[in-house]
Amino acid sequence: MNSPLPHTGKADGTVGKALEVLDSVAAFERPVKFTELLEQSTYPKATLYRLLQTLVNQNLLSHDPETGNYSMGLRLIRLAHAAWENASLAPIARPFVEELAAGAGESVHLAQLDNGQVIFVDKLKATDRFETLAQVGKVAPAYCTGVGKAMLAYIAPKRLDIVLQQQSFFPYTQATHRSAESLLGELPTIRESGIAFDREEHEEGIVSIAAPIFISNGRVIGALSVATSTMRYDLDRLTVFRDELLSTADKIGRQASSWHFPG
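Let me see this chain alone, in the form predicted on its own.
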């Protein structure tokens, strides 16, 4: 089942338009032809071609003249590495994530909220018996992931209103929230318990338990989850990870409180 492309809001001039095109190429997760991009683009053919050429000239995209394919450029590797080092929780959280994954024996996901989407900044697999869609650098909807809901439950009301408008409420599974009202009904329970669950809402057969990460001023800056297969754990048994998950999230938050992260 194909999911909609992330909603990035109104493009801000030429730079914003170029970044939207870059997002479109990235969303294919493979080399893509001009005709494929044109089919889903809101820009005229000449405008799209010009934006693609600009991205190629800046080494943000690569173009193969033999196949006509566009793919992500090498310059992005350097930019991504710099962002990982300087703007993400990953370097600070890594030792705590490793400890949690080793103890749980399951996959651990570390995520942050970006433009209404969840971006996974780290992942450790403690087993090869199953795989999840979450991969470092990938984005996922906030409304149907454990880490996403854990963060949504604690962001400021005005920001929450904006983020809810950025959700597609695409029905990935029978368990997916299909409206803002449905999601809002769950958030008080998350705040009361301190944890969130993914009840096969994003992927059939994959469940998770997640906790928000706070810095000392009370601002939520990320979330951490233990994800596993329904063949290994049901939702009730997932609570066995609750105490260690909350403790690890607290340790990461304390460590991160002395760092400045983007708002």
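Computed from a predicted structure; not experimentally measured. Positions refer to the first chain, counted from 1. Each form is matched to the other, and the largest set of C-alpha atoms that superpose within 1.5 Å is called the rigid core. Compared with the form predicted in complex with the DNA:
With a cut-off of 2 Å and the rigid core superposed, Glu200 has a Cα displacement that falls short of the cut-off between these two forms.
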Contents of the next structure:
Protein chains: 2
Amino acid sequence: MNSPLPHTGKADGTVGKALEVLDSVAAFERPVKFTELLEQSTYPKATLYRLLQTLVNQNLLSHDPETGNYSMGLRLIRLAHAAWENASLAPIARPFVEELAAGAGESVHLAQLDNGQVIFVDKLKATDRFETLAQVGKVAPAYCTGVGKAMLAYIAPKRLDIVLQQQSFFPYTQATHRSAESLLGELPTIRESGIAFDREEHEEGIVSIAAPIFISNGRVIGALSVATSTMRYDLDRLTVFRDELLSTADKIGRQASSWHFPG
Amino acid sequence: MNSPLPHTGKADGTVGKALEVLDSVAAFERPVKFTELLEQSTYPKATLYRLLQTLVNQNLLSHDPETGNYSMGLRLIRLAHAAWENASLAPIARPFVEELAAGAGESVHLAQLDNGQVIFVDKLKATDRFETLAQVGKVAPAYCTGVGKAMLAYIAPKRLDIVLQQQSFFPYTQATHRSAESLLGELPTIRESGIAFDREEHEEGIVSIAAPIFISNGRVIGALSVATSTMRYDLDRLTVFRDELLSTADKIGRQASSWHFPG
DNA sequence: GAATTCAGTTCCAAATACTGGAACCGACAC
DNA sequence: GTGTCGGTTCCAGTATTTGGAACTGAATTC
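Here we have the form predicted on its own; I need the corresponding form predicted in complex with the DNA.
Whole complex next, starting from this chain.
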């Protein structure tokens, strides 16, 4: 479906290896056979086999004996529910996000940074009745999304260095930043205005206006954006959302602080 | 928040142990300190410490150095997205579920069986605009929910034995089955009608009518229910949903079969 | 302000689990 | 019947994990 996945660094211990395999199953985005995994893997047959077996035992993968296919396991969904409920910004932010979405009449995205990637923890679209949750958990690159850049503009310099390493700078569109330098050039502007734009950098025809969310000690913990299509709003007109967006981001930050949000 | 969690059997290898720890963090449903985990754990201090460290490295947990709290990691959400997208029934069933929800004007739940527990992979409520996804990933006992019993009625006898072991038979309400025998007594009735009822067995005031979903080889892969409150429908009147429910379950099953759904 | 706790972290030799080459198995094809 | 190709199992060598005990540093008591 899409391009180069920046891959996690060190695989410490067996657990790391198992997760690496789990990721590689996830990357296929469909049920996958042993052999397919094998040729894609650095591990020898026997090792991979045992790793898969462990994952299946643990219900992190499921294995259909009839077809020999491996697919993702339901235990992940259970675990993620716990993560979403009490470690993501989403439940705290929910009411504010709803309000913003209703007012704006466009999609609102709530994102956090995970390992140099943007991960969407909530998405709401005022119009569609049902659309939503197919999207939660989706990831996107940080360097070419509004929410991503909004967060990068404010993270600690040493963390920024690490995160920059993890960016692929794959040129999704004409407007995509192609290098760390190019991206770094934009960050001061973002800091000045407190707002980041996605100028069709990730997907042709999609633009967004994003704001960072801060916790009381000054750290960024997430970002919020209003995204829309160039069919309905051009870039300049996106600023109509600016004030609402900033005030919502602020409210979420306050709420998170009073909840002792981890970060 | 609720009662006894039936706990996974064997912890094979390091991966199993790590996941056990991960589960125990999840069970707290809030950020948790090292010590709290320690007293709850069977592992010695040093071991638990290293296990936690590994999980944090792997982004399955996050650790706030200021407060010393551990909480669930965002990587789980990313992984779960993959699981939800291509290993759960939800994306396949979505359109049918929407239709049913719209027609019924009540909540529709789509569930699968994981390790003897019911896990909700989708929930829709026709009325609320936003409610939904806080619920996806939630688990419930199989022995006292409509969807759970609908599935139990059709799984292979040897698998049923295992699953029965995993039930706690905790008496949530007056109507809850208190033993395997009691539960087994109901299953033939379910098989005759192709429909299972939740008669306020899990929660006072909540009732549901549920139907199993079969794949072409005859195996149950999930269940679908319409749930409502006794304020609006009493048990008998729930049967108004029967035909729609059965036909939707059937459509989902067909669709899943043609997609070579794992199971 | 020295003495005592206590949470959290590090050490290290012993115990254990993981590794991967090679051999094996069963199904299908030729 | 023989060959090939997924997939699974064996087993000795090796790398990881283990956990008692000792350490650190911050907070609490005396």
